[in-house]
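Starting off, we have a lone chain in the form predicted alone, written out as structure tokens.
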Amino acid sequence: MRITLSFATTADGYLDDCSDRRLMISTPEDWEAVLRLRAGCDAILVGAGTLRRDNPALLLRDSEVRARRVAAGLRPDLTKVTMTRSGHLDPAWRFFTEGDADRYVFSETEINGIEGLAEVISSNGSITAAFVATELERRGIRHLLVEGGAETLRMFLDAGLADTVRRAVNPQLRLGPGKGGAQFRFEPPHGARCTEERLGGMEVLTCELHPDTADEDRRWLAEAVREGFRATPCASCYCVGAVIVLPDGRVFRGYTHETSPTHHAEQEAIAKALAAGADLHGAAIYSSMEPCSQRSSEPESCTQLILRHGFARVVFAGYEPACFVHCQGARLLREAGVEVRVYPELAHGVQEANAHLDRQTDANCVH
């Protein structure tokens, strides 16, 4: 998944004032480029409070782009999420009542009045950015657009999973002590690529914090799915194939059972690594379905693995059905820091290497 934060504020960083109406920072000239922002992703995102304090629709406002996302089998407007700790929602607001979209809803807390009109996703704890990124892209989400308010764009910076950042700042609009409401400010990371523009009077920055590495993860992952067709189909686990891409260009590979039968794909490739005198910090992994997050045939899980040999990204092509056990593996490695990428579109191969698991036990999965 790849996620963007957009914003504007006054010059001083404020978001919005202390009023009860909405603080009108953006002028028509960006407001557009934020809509055309907007179209190019699958999904957004605000949090509840800003539900609360502007009412917005967070709608698609271009035919053209409306009627291209039906013409693809999509609904006509962006899915729409939101999150909240206390569960008051209303399903009066425009959220709820406008538009042609899915909705999902992450809450700590039981909700009620809100049946059938989006989907409810309890964390069973506290929401983390991670366990976001992770439902939504188990729901098919690519692109999220993260735009409010100043504690979700910190939640999502804070745990790195920010890929662009989007700062348009109106210079003449300033608000004072006193007079502002949350306050957020962006300042870019060391080695963040970034272009500045005017527009509209607005002074906007755009950060590039992750390089885009699709076309390389794409490549390697293509592998990984190849490495899976060479296990021995079994009932009781998936056929998988694992890559490793050290930071010195050697690369090591392993699939399910190649040596032993209690033995993942992961695990495989890391003790070639191992036995090879690899030092595996900072490399990357490549598998064709997530990292499992709980074994009951040895002593660690592979996303346990994974973390502790320090590696700095996972890139796998589908999600593991909850056939077995509910795989945790992305949240987990997520909240740990590991950067995680996904590619479905790589995900026929898994399952055409699994298909005697899903005639076996299609009835049990959850796919």
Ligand SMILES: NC(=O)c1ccc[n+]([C@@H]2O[C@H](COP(=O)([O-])OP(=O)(O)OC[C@H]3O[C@@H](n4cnc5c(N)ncnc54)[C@H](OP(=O)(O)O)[C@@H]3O)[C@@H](O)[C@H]2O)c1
Given for the second form:
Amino acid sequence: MRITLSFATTADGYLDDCSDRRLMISTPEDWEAVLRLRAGCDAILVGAGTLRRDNPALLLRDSEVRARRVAAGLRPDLTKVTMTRSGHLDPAWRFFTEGDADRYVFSETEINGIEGLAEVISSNGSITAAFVATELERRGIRHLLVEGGAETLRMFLDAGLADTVRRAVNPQLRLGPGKGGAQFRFEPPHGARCTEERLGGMEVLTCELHPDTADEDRRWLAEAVREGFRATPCASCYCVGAVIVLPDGRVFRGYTHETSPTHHAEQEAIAKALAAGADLHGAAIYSSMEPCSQRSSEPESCTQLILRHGFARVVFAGYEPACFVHCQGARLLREAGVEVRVYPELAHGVQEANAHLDRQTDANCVH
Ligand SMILES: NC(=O)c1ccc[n+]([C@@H]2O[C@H](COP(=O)([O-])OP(=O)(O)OC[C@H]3O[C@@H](n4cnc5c(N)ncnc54)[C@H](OP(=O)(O)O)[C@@H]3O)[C@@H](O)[C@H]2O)c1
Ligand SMILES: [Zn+2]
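We have the form predicted alone; now please give the form predicted in complex with the named molecule.
Okay, now the whole complex, with that chain kicking things off.
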């Protein structure tokens, strides 16, 4: 998943003032650009604080974009997403009533009154940016736009999950002491690739915090998927392939049960790398399927192994279906600061390598 943060501030860094009315910070040209940005995403997220304060509809306005989405088999509007701890959401908010969109509410508590309006996704503990990203990705979201407010933007930025940040500052608008509401300051980190432009009187800064590595990722991942076909199908295992790429360019491969009937593909590849004396810190591991987070026949899950050896990136094609256990690999890796990328366009190869399981256990699986 790619995640873009987009917000507008006053010259003194405020997202809003403290009056009763909604403060318009963007100029019409900037607002048009934000709508174009929305058009390139699948889902839009704002915190419940923003829904409560601004009651935004979060729609696409361009009828051509909506028609293109429908032609591609999607709902006309972007998937709308919000988060709440209190559970105090009003079903009359435009978030729920306007547009033709899927809607998800991440909640720590039970919510009454929105049955049939949105799918409520609850977590066992607190809701993290990693949890939100992973659960949305499982539901097919590839590009998430986070539009605020302050707490929500900070949550994604602090978790290291923002790939692109778009900050639009209105230099003509300064609130002054005591008049500001929510505040959010973003300074580009060292090394970020940023561009600046003036747009209808706004100063727009766009920073790429994580470059798009999709082409290279897909190349290595295709190899991992091919490696999975070398595994011998069995009733209680997935046939998975893994490829490790070290910062120095060395490559190690492995597949399910390659040297032991209890070894997973990631374990096999890691064992080969260690046997060759490799330091795995900063390495990338490409696995055809989400690394497991629970093992009974081995002391450590692949997720624990990946974390212990200091991998920087994990790339996979398919989330593990909940046939045997409910895998939490992607979330745990993201929460630990590992970059996780998923390319479901390569998952057909994984399904093919695991066709034996589809036939045997499909009735027990949650896909
Ligand atoms: N200028 C802009 O571009 C822009 C864009 C958007 C918003 N804004 C402004 O930003 C202000 C709102 O910012 P804000 O920081 O107060 O609110 P926010 O980020 O929109 O929402 C905060 C709320 O989201 C929920 N939440 C946040 N983190 C959560 C988590 N980890 N788990 C579960 N729920 C979580 C909580 O909802 P509950 O309270 O329901 O528990 C929390 O109170 C408004 O004034 C709005 O106008 C400006
Ligand atoms: Zn595993």
